[in-house]
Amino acid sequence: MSSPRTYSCALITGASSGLGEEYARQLAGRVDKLILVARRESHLTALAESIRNEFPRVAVATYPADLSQAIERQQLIEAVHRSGFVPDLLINNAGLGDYGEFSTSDWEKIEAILHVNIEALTHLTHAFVPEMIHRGGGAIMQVSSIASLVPIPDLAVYAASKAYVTSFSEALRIELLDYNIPVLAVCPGPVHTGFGKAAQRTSAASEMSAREFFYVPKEQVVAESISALDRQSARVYPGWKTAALAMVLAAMPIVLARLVMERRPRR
């Protein structure tokens, strides 16, 4: 069993709630510094104060930023470089979704999904990996989804964006093996966070709910993914039910996957 790994500084995106907030809380005892990034400044401030009260030795910096905007991402990167809070653990957790048919989707929301799930994740990774290599080590956690394994109607863009995250993470992991920088793709199933509500359209709210059977608590998702990073795993599917489903999906020929998705309840 791998011993818990400590870090000098962890940067977490989407840190104002859900999995991002939970990553901050569970990692606070294992880092010297935390960089919390999200759009909602008031939530970040409250979380930072809570962590400082519980872990007085941990320095916490907050950066409100809309990661869908390239200029705000660049400003974040420059501010982090100036601050001296140089991350040796990067957790790209921020993500957006949209549930409903592609033909009736709002383009601005689809564009934001592409900017956050793909562009921002790649941009931040590109910004901080060279410094990890220069310092001789680090770690990267990319929050993907079990949806990355199959094309999913009504979640077409989201699932495709997560397929990019998983594939990118696997390739980057191989590139960074010799630099002591493990890369982990976290592929959870349904989790009770604000993500599902944000992904819903008003007319599709009742269609988004997945069966409670597959839900995994956010605390478990985060704990299992941190343990997987300690083991330097390539990928993790938190929760045994999610892991079992992932095995089935990964082994499924695309022809069969098409048939399953065509018959998947959508209404």
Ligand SMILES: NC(=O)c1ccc[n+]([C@@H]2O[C@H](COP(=O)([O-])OP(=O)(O)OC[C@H]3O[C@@H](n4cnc5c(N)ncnc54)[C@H](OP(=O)(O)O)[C@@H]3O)[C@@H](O)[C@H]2O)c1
Given for the second form:
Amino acid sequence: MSSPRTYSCALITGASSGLGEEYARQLAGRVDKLILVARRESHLTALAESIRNEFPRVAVATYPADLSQAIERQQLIEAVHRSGFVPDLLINNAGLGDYGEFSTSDWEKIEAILHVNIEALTHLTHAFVPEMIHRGGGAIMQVSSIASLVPIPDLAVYAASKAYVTSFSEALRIELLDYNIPVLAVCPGPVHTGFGKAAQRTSAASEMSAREFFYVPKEQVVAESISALDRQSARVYPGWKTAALAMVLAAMPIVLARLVMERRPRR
Ligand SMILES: NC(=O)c1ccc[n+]([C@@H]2O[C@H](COP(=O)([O-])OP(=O)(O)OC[C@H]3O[C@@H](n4cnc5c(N)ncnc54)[C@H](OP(=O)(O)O)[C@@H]3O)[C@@H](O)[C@H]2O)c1
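Please supply the coordinates for the form predicted together with the named molecule, as a counterpart to the form predicted on its own shown previously.
Below is the whole assembly, all chains and molecules, this chain first.
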């Protein structure tokens, strides 16, 4: 049995809603300081206030930043270093997707997916890992997706970005084994958060509703991933249905995956 690790300072990106907000709430009792990052400052402020009320001994700092912008990431990193609180738990959770064919996608959204899902996650990891090594420990959670397991038409760039996240996490985990820094790739299936609306191109009902069977509550996704980090797992697929689907997808030969994807329902 793994015992819960304690952390001095957790930095959570994408804390203004969904899984990020839930990570902040569930970790508040286990840290001395929380650093909450996202663009929507009012959401971060409201969350910080609610956490301070429930856990008065926890210091909560909010950093509004657009992580798609390298300059804002650099300012965030410098502000955190100046604050004297170096994160020993980094949760790279901010992310977004785009439902629809690549040929008709909006370039600005595609660019934002690449900047946030890949660049920002890599940049923040690069900024904070050396200090963790220097201090003799820490932990990193990279929020990926079950979509990282197979190429997914109509979600092509998002799935490819998450394939990067899972691959990067697995390699980094091995590099950091000797430094007492577990790295976990969190690979959820569908979760009801702001993700679906942000990924949708029109206000029409989601064409993904057939996946309703696989939805897992965000509270469960977060609780299972925190437990997996305590166990120093390499990956977690929260929820038994997601875990079962992941086993099937991971075992599926690419020729079969292509046949399945070619027969997907089209609009
Ligand atoms: N929900 C799902 O079905 C699902 C499934 C698998 C994996 N995931 C992954 O889970 C993670 C969290 O997503 P979620 O489901 O909780 O969706 P969400 O509710 O839409 O949350 C996304 C978070 O990312 C932040 N974000 C987006 N763009 C940003 C930017 N340019 N700069 C800074 N922050 C930015 C958003 O904050 P602001 O808008 O305030 O900036 C928000 O806090 C993502 O990495 C997603 O890919 C989600």
